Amino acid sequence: MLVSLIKQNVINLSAYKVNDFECKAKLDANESPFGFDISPEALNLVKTNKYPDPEARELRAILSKMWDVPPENILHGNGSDELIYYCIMATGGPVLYPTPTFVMYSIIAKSLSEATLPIALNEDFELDTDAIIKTIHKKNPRIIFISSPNNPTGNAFAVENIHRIIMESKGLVVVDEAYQSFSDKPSFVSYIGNYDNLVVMKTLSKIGFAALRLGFVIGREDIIKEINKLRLPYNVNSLSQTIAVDLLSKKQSELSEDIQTIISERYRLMERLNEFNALRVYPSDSNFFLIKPLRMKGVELYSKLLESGVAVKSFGAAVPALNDCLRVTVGTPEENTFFLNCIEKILNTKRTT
């Protein structure tokens, strides 16, 4: 009978649902392979018995100088997925994004009752530019999810192409750069100044903070005011604060080297893929990338490589345009190497020279 009261909406989703595998090799979260040692230092400045900083300012004013933007021009949350509500919630649907990407944004915006308008992307994993502009044209959606590195294809898009789209649309437009930092290509909160409508969300989930869950969306004075005020109050716990403020004050040339070691890792894992003839390997900006073996069911080789000890991420026939492809993680030197000799004993083939 209680069912009976739950929403429609919601009955009909289906829940996020994290897979937990213990084994020698995780490579199927996106999670930096690097972490970092909480000092007692800063724990003893966390009182149990106070609500934490509701405008979280110490650690909003460290990032700003990260980001090069005014303190009033971040937002904060837990993690990307409370903003996506927010910003869903502050503007309403529809919401367009393409597919397939970052999954939350279309349940978060079912869960709000919003329409949805998912436009697919080209074979090249591009944005299909033209058919998003004809549906902005059309349908008029009043925000747009634009995940740059996008996940899970692992691409950057072009720079060109979201430009065009910021400016053809009357709604707002969000560029989710969770994994801008593995990227050559520039971050668009350079261009915050140049248009009414673009906001840039960014985490630290993926260099090393992924416990924390924070996240954050910069742009507009005037807009990041209007979201703050459906936030709810003391939002961003104190050890979460604390933490960080205390680890991005003194570890920012730790946190440099490791981003550039998972970038060196990827080029290293991605280059001895591509000298097997069983496998393809597709271009990657992120600190994951997507293979598709080509002699058997992706299911089959995620099987295979789970039973030997590495967990890696498997779409299988739910997402049609990634259909037997696996997306796997870039680990440790150690855990990738461990991962490559798994691959090769499992595809049992010769490598081309």
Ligand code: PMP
The other form holds:
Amino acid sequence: MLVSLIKQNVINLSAYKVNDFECKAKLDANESPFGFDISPEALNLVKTNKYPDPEARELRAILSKMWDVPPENILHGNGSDELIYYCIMATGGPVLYPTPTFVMYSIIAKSLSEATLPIALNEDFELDTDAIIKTIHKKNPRIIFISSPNNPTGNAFAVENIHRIIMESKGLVVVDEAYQSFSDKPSFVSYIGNYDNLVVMKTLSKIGFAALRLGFVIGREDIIKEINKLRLPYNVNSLSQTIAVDLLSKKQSELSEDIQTIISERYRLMERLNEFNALRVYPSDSNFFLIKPLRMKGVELYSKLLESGVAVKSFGAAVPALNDCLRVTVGTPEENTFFLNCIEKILNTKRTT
Ligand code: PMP
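Switch over from the form predicted alone to the form predicted together with the named molecule, please.
Below is the entire complex, every chain and molecule, led by the chain shown above.
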């Protein structure tokens, strides 16, 4: 096939890169360290010759109870990545997002040839609400993505800043709550009735179901109905639907325990890492956090960790605001202790306390 047939906006894109390391502690992809066994009874319910339920009714019914919204307000996707596509396709651009943030907002906007409006976060990684509102008034973005807690910075944004942006925007505001389970800040799902331009995106990927690819948009019925017109038929397969229904109906207490363990391990990790003078540790409301070595380059620490058997995420020069930062996902208690021991050996510094 002639590459010249490919549209220029696609040629200009870079593919989403995923590292596939074999290592002792894989702390680079914001996955949950805790998975679930799949019951044979659930597997037996899957009919391989039949299409899945296109409306994912059972799954949406369970989630409707979990999130306290009617099923009509929930749209299912093959991961929330797919729903980012649908949202941007539905509204068109310009697409506004703070930066640095989850890269798929810009990759998908560009793949759909939509204009992007990246607005830099403040130095403390909070939303620059004044700059965002100025751009709203000047450029009238048709859709705004706010990941809170934000990937890759880890912090949840001030709730009042998000409210201001929703109120000032004439476009759709997507509050992406991929990491909300790990935060003290309340979900925006309860505000869906208050704003006609708000939808909330959720995923099960970070709480132990990444393999199933299950993402959701929650919003007013009128908006959900329109976005649903773009959804490919049978976008969520039967295995994912059946396994998720089985696990979500039986394993709620394990799910909450796992989330609590991740949060307390995050506190333990960050407290220990804060004892190193040669390291800056950034605040987090997520299942990951940023660190920055102060006496070596970020890539050097990254390589040394990888040699020791720990994979973390490095941003390098691609994201100037994160120069020298590494993103560390909270692992199992054993993986976290292994990571701490590796850091101690690499930094070769005695703790100050
Ligand atoms: N939103 C944010 C903020 C994310 O970090 C991610 C995953 N890295 C996603 C959405 C996509 O999640 P999913 O696995 O549901 O496609």
